[in-house]
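One chain comes next, on its own, written out as C-alpha cells in the form predicted on its own.
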Amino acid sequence: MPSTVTEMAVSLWKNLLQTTKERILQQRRMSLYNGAHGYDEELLKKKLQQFVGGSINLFKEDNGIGILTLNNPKLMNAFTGTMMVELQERVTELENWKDGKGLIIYGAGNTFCSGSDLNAVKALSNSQDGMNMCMFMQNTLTRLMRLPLISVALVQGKAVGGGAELTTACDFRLMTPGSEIRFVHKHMGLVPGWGGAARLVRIVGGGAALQLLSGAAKVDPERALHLGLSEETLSSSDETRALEEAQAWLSQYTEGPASVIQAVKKVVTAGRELPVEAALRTEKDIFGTVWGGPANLQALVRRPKHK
C-alpha cells in the first residue's frame, strides 16, 4: 500500500494515464475506412509496393523532436507507392513513441514535395484502385495529423499537388524566401484526394481555399502569411541552415516533458475535430492523466501558482 498521499496520487495517475492512453491511441488509430467502403488496404498495399523508389526517413531526436524526410529528390520527392507504404509505417512508429513531442517534415534536395508519382498514378488509374488509393493517403494523413506531437511542414522549394496536401495535415506550416504551396489538382481534371482541402478549409476558411483550389495559384511566402496558411518566413533558403531555423522555432512550443505536450496536442486534436461535449469529456480524460502527474507534482513543489 502507498504510504503517503503523494505515492497514492502517484499510484491513482498511473492506473489512470495506462486506461487513458489506450482509448485515446485506439480513437487516434481508427480507420477512416474499411471493407464496408469496399477498401481493402493489404491488396493496395501489395499494388504500391510495385512502384518502387525513394525513401521517408524518421530521425527521432534525444530533445523530443523528430526529422521526417521525404527522400526522392530526382523526381522533386514525389511519392511512389513503397514511398506511401513507407509514410504509413513512420506514422505507427511516431505513434509509439513516448517521448517525442514535435515532428519537422521536409524535403531532401531543398524542395518539399511534387505530389504523386506519374508512374504510380497511371497504373493505379482505374477507378477503384484510385479510390483505394485515396482512402489509403486519407487514413495515414488523418493519424499523421492527430500524432500527440506539435508537427511543422517545412516548405522549402515547391510543395504542389499532394505535396501541398501533405503540409495540410501538419499543425504549422514554415516557407523559406522563393518556396510556394500551390495545389494544382485541376489541371489535373481532379480535386484534392488525400485529405488536402477539408483540411485546407479549416486553416483558411471556405473562401480562401475556393480560391486556392479554383484558382490553382501559387501561393508564395507573403501570401501564405497573409492568409494564416504559413506561421512564418524563415530567413534562410539553405536547407541545413533553414532545418535548423525550423527546430528552433519549433523548440518553443516542445519545451518541458513530453506528457504534457503531447496532452496539449490532444486537447486541441479533441476540440478541433469532435462536437464541443465530446470534446469536454475528452479533455477531461486526458486533465486526469496529467493532475497529480510527475510534472504537475514537481511544479507544485517548485514554485506556488501565483506570486
Ligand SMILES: CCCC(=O)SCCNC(=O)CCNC(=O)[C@H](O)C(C)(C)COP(=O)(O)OP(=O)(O)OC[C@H]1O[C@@H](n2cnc3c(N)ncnc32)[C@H](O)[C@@H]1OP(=O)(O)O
The other form holds:
Amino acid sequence: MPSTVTEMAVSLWKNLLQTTKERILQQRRMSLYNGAHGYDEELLKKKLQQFVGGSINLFKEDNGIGILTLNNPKLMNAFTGTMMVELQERVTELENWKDGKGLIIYGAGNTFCSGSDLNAVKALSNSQDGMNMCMFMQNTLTRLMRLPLISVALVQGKAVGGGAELTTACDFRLMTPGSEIRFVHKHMGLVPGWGGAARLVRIVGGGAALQLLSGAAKVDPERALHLGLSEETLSSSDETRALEEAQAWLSQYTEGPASVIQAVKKVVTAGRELPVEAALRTEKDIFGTVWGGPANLQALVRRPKHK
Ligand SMILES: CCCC(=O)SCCNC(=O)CCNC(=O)[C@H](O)C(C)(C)COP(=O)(O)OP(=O)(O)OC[C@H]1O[C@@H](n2cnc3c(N)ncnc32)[C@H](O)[C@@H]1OP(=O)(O)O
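Any chance you could show the form predicted in complex with the ligand after that form predicted on its own?
Zooming out: every chain and molecule, the one shown earlier first.
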C-alpha cells in the first residue's frame, strides 16, 4: 500500500498509464489493420485533416441511447476527411460509454449520407492513399459494428455509396417512406471498400448482395424489407418524427440495465463473428460477468413470472 503522498501520486499515475495502455491495446484488438499491414494511421489522419468540412456529432441521452448525426447537409452528408477522423473519435467515445445501451445514426437535413466526399476522393486517388483510406474506414466501421450497443441506421432520403456501406455496420436499419439505399460503386468504377460488401452478404445473402452491387439498383423501403435489409418502414419522413419513431422502436430492445444489454450485444457479436467453439467460450466469459451480478440477484429476489 502506498504510504506517502508521493507514493500515492506515483501509484495513481501508474494506474492511469496502465488503463490508457489497456484502452489502446483494446482498440488495436478491435481494429483489423495496423503497422504490420503497411498502414500508417497517423500519416493518413494528417492527409484526411486537409479535407475539411461538416462534423460528426454525438449526443448521449440519459436513457443510454446515443444519437450520432452525420452533419454535412450541403453535400448530402458526404464524408469529408475531417468527418472520417471525427467518426473514429466518436466511436472511441462510445466504446468507453459505461451507461450506453443503444445508438441511432442519422443524417442532418433529412438525408442519410452520399458516401465519401468526391472532392477528397479525387485528391486521394492514388492507389496507396485509397488503400489507406479503405483500411482507416474498415477499422472504424468494424469497431462501430462491435460496439456493445444495439445500433440502428435511420435511413431518410438517400444512403448512397459509402453511405449505404455505413448502414450495414449497424445492427438494424429503419427506413422512412421515399428513402433509398443504393450501392452505386459500380457506376463509380469501384466496389465497396468500407467493408460494405462483406457485411451485406451476411445480411441479405450472397445472391441478393451480388444483385444489389452489380445492378447498383435503388433499394426502396419495400424491397429492403423483403430482402431483410431493413427491419421496418417508419410511418413518417419528417426528420423529428422519424427520429422519435426510431427511438421508440429501439427502446423495446434497450429496456433494462446497461450491463445486461451490453452483454447481450457482446454474445451476439461473438456468435456472428467467431467460429462456434470460440463463440461458446466467449459466451461463457460474458455469462460470468452477469451471473450473480446486481440485475441477476434482484431478479432472483423478485422472481418474475414470464407469462
Ligand atoms: C468506398 C466509398 C465509395 C464512395 O462513397 S464513392 C462516392 C459515392 N457517392 C456518390 O457518387 C454520390 C454522388 N451524388 C449523387 O449521386 C447525388 O448528389 C445524390 C446523393 C443522389 C443526391 O442527389 P440530389 O438530391 O439531386 O442532390 P444534388 O445532386 O443536387 O446534391 C446536392 C449537393 O451535394 C453535392 N454532393 C452530393 N454528394 C456528394 C459527394 N459524395 N461528394 C461531394 N459532393 C456531393 C452535389 O454535388 C451538390 O452540390 P452542388 O449543389 O452541385 O454544389
